[in-house]
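Shown next as structure tokens: one chain only, the form predicted on its own.
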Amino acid sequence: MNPSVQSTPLNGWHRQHNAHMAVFAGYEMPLWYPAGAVTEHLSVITHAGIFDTAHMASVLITGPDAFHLLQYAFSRDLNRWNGKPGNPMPTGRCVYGVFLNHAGEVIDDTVIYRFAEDCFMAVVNAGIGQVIFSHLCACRSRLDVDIRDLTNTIGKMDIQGPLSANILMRVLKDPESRLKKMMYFGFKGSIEPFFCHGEPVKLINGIPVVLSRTGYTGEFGFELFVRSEDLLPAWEMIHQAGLEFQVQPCGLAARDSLRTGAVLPLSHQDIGSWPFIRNPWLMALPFQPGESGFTKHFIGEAVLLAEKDADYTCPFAGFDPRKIETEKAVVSDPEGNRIGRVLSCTTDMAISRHNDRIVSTASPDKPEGFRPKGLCCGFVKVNRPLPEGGIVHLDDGRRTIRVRIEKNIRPDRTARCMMEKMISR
């Protein structure tokens, strides 16, 4: 392997076990493995999956003016928990939001931890643990605040599916009530002396972790962080436990996939040096009732508040499973005008139109023997406003394909079901 690819400590488990490998962000990672990534794909819609996402960074923002620190430099109010006002972000919940430059542009995006009064973790993008360590010093002023980055310290895995809980509570100590009533972007445990929220969580082993009801797939699931050391262990511990669950392990194929049918972006690819704005992930910033203006002063908004000439960038699904290369690939309208470019583009296996609608495989609804085509999906970023149902054409320079701008796509998606409807499947 070159010397300057990173990789993580489930390197060696992934060439075991004969997964399919490349350079991603500088770390390599399997993108599938024998299975095949549409097998990897539909397990996590119907049983579980497991995915090394130990590339990702961590970085700690503590002391007595994180809050401060994080209310200038992150897209979300975090005083205003769930939308409401006084009502800061609670120890123990997590938060979706952007780190913008003052461009409006995006640096990264970030799922933000609360541990503490003063203790705060951002989960950014691989290779990106530098880059937000950067920008977060140089926003701190004269603010009493330490950052520090965790990048190669922290490991993390996923497991994510609707029998993922089910998986857990085979490793978790006293799992009933790690589990029980845990909220959607909700999390516990303690990794010390990195940080640490209420009673501990552990695995049967005694490895301490964090376990977060969160991911990117669009479906239940949990992500887990555990000192790095401790990664390869826990990985497989939960995928022998998952076994009789017809768990799989999964690659970045599946992962991309799958997050693409939820739409949920990528960063830098769906998001990335443009003004964060005309998009369907708006809740990452902080809107008055109206979108008059924001409720807080931040990196970024004035540019974002007097944009006027932004593109919009806007979910799609085709009418069957083949997709085209984005590099060149260029959208026209019905009359043949160019009016964008694609952003991404895949197809999510587990979906169908039916009846003029998406069936997923997991919808309850869907009808008898029903067998999943797959759609091509993806973002494109237009010109234009394009109405819900509206058809656009995509070109790679080798096929043309007709697609229609959905607002959502993959329907009957998991992620927020309750827990205990989740356990006792």
Given for the second form:
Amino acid sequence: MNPSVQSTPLNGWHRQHNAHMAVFAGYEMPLWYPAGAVTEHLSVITHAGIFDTAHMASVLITGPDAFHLLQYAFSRDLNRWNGKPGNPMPTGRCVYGVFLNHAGEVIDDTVIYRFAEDCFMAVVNAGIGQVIFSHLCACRSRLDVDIRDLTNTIGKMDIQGPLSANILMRVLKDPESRLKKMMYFGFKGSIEPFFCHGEPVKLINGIPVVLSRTGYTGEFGFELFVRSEDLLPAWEMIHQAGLEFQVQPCGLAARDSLRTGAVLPLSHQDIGSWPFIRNPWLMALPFQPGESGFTKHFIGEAVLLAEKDADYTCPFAGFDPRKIETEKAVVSDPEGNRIGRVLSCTTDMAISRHNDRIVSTASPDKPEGFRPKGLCCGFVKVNRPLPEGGIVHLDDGRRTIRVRIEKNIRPDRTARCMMEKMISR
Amino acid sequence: MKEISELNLPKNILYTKDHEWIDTTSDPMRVGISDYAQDQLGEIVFVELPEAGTSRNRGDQFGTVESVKAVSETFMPVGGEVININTDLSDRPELMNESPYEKGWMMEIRVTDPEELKTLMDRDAYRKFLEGIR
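The structure above corresponds to the form predicted on its own; please give the structure of the form predicted in complex with the partner chain next.
The next block holds the full complex; its first chain is the one shown before.
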């Protein structure tokens, strides 16, 4: 292996389990295990899957002015939790948003965790910890704040899928009280010496974890943060406990197809060095009601408000599993006019079209004997607004596929399901 | 990925450098992709096949095989007319992974010029060829 390629603490485990490995963002990561990406994708929708996400980076922001720095550098209004003025983000909650530059372009997307009044963690993409660290240092001016890049010191894994809570019931100390009332985008626990707030959450072997009801698949599940040296024993324990629930280790291919079907962007691919506007993720911006302006001042706001020529990013789904190569593909309208390019294109193998709607293998009202054939799906970036239901053609020089602009792709996702309902499954 | 020694390479069929196979003992002759090809592609999720009754020359594209990873074209091992296609593959494309020489065959062709079969590789030659590209 190239010495500049990094690995996570689970690298040896992946190899022992014959994962097909590839380098992603500077880390050697599993693409899929011998079960294959289709099985992995379906497991997360019907049972549960575990993902090595230790390649992702965390940045710790602490001090009296930590809140003010994030209000300026991060896209969400942390003073308006749930949109209500004078209602700051509570501790034990986290929020999705983006770090923009002064041109309104995405440096990275992130989930910000609030551990205490003056203690926040930004979880960013692989290899971006240093970038965000430097960016925040450049923005801090005279603010009284301490910024630390925790890259490779925090271990992280995700467990995703409807049976995730049932599996965690087997490995958590005092599981009922820990999982009870855990809301979507809520978290519990602490890891000394990085965050020492709140009640500890521990695995039955004593490993301290931060347990977060979040994820990148659109399905019910959790992200677990541990000390880097605790990641392998935590992973092995959860894998072992999950076997009776048919838990499946999952690679990057399943992660990519699950997140696309859930209409979640991949940073540096679906969002990136163009203005963050006219896309499906505008909930990450602090719009005033009516979208006339913003509720706070933040980096990039002026460009976004003035922007008149930006492209439109739209989700799409095809009519069968056939995909195209994104790098070469152009988007055309039905009259043959080139209108843009393809950002992501993958296949969600859990869905099919049936009577003019998309049905998932998880849909309660799926037709009898339903067997999903898969639909290609992804995002296009085009020079005009496209209505839901509009048809465009994607051509990569080898083939042309016809796709439909969608608002939602994979229906009946479980991410927001009530915890009580999921534990009793 | 399978090691070359792990590959299933039947000896009664001929192989191409693009990893198709043709069974010269059947009539019409069956065509598919090799165990090596399906292993390289990963899970196959969609197959496009030609229409029966159409003819193609040696080396012409006759179909595409779509996997989780990529899209690959398949090429005529020899020129001929398509007599039958494996319609089971439209519902169960994974048959090409599970059974590349039996249930996962792609089409049956009537060969135009049997002399063209002499340009193909037998099992031993194909194995040597695979060792060379690994």
